[in-house]
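Below, in structure tokens: the form predicted alone, a single chain.
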Amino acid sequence: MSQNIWDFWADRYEKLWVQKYSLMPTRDLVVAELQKYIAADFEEEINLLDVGCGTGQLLEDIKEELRHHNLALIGIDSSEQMIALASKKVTNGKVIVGDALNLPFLDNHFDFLTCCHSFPYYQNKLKALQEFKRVVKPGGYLFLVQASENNFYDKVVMKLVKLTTGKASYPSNGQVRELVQKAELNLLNQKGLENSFFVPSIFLSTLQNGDKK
């Protein structure tokens, strides 16, 4: 992802109008997903990770969704830019400048993973899937947001968003899978968000890192 690209976009991305048709709604399918694996007595430390945390809008939706679970939150995203408004947002937990494709956490540290819109800017997407396998621990989630190019009006629709926003590849729901495959994480499901019509494709997958321990 072009880093000097999203520190343009940092003080305009929430105001941007697809915030409404898209990044909202895609950040309330993620915590609605989130949900269903959280027990509503669970007591332990919840140890989370956004990548691409961006503004840090998906970890405070997390933080007031989820008020009542001890959870330690943390975001990272290659924009400085981002992260210098997101630190002013995040309040109980920590966002930092890093690079997806090289994480700087211990391995098998994380309960959870959100990746949401940031993977298409991933030149190596397996290699960040491997990443993200990485970091969390066996048994641990990652959901895996975005838009996606399953049909000709997705592709027309996002080589125009590629104007804006710099280098981008934004694979299928087949090719999602093969990645998901190859990363050896297993995929749980693909749930499609109920857009609106003008707005192309967008999915969520998620998966799991192998079988609890």
Ligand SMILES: C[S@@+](CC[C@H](N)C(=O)[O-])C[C@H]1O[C@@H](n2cnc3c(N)ncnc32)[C@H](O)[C@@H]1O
Given for the second form:
Amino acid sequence: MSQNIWDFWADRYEKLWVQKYSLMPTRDLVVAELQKYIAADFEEEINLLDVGCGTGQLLEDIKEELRHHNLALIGIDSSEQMIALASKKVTNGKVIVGDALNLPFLDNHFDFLTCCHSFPYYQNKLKALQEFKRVVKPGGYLFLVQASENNFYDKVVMKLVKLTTGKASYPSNGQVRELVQKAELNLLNQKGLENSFFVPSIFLSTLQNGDKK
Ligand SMILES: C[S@@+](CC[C@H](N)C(=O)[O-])C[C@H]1O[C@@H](n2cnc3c(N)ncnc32)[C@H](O)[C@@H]1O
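If the one shown is the form predicted alone, what is the structure of the form predicted in complex with this ligand?
After this comes the whole thing, all chains and molecules, with the earlier chain placed first.
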């Protein structure tokens, strides 16, 4: 895969100030949400895919916080440098270079799919959601989190962020709901991150692939 902007950011990524105000709180929120859905139902092996896994921070948190479960963790990211770093961290799982729009996994494989702050960079968001739905088991859950342009302040800040990331679009909550409906996924809820006033809105959409296990 060719050099991309995320290869440049990889070494610097865990030192960025947004870790404290946006990325770490996002990981905490996703882990808490996962714990709700896993606690009740799961005794057998849990297959979880993190799409756009970056340096593997979320997978590392999941491994630690859900250590009493039998986890099979996989991360995928289009940046070779991100995956090089993730592979040092995610020692009990697997991380691979690949594209969110063309996932190299069998249909109906994963119980859970997470995608944090990566969705804005996909040029075809509907195709990505359809791919997510394909690889998640019927009844499985998806956690989609990203900065979301819901008001004027969000739009201004995200315009500045785009200067550092290249082409991106940060869908509003309404746009996410429309995409989710088109991809024939069920939206269970949308929850905002309670973050500092200067951070643009970040929303977690919890989705389910149908409603049967
Ligand atoms: C802002 S980082 C987020 C990393 C991590 N998920 C987090 O929450 O900190 C965005 C990540 O999405 C990845 N990415 C962008 N487009 C992608 C694509 N089409 N397929 C897979 N990964 C992609 C980038 O390489 C980068 O690692």
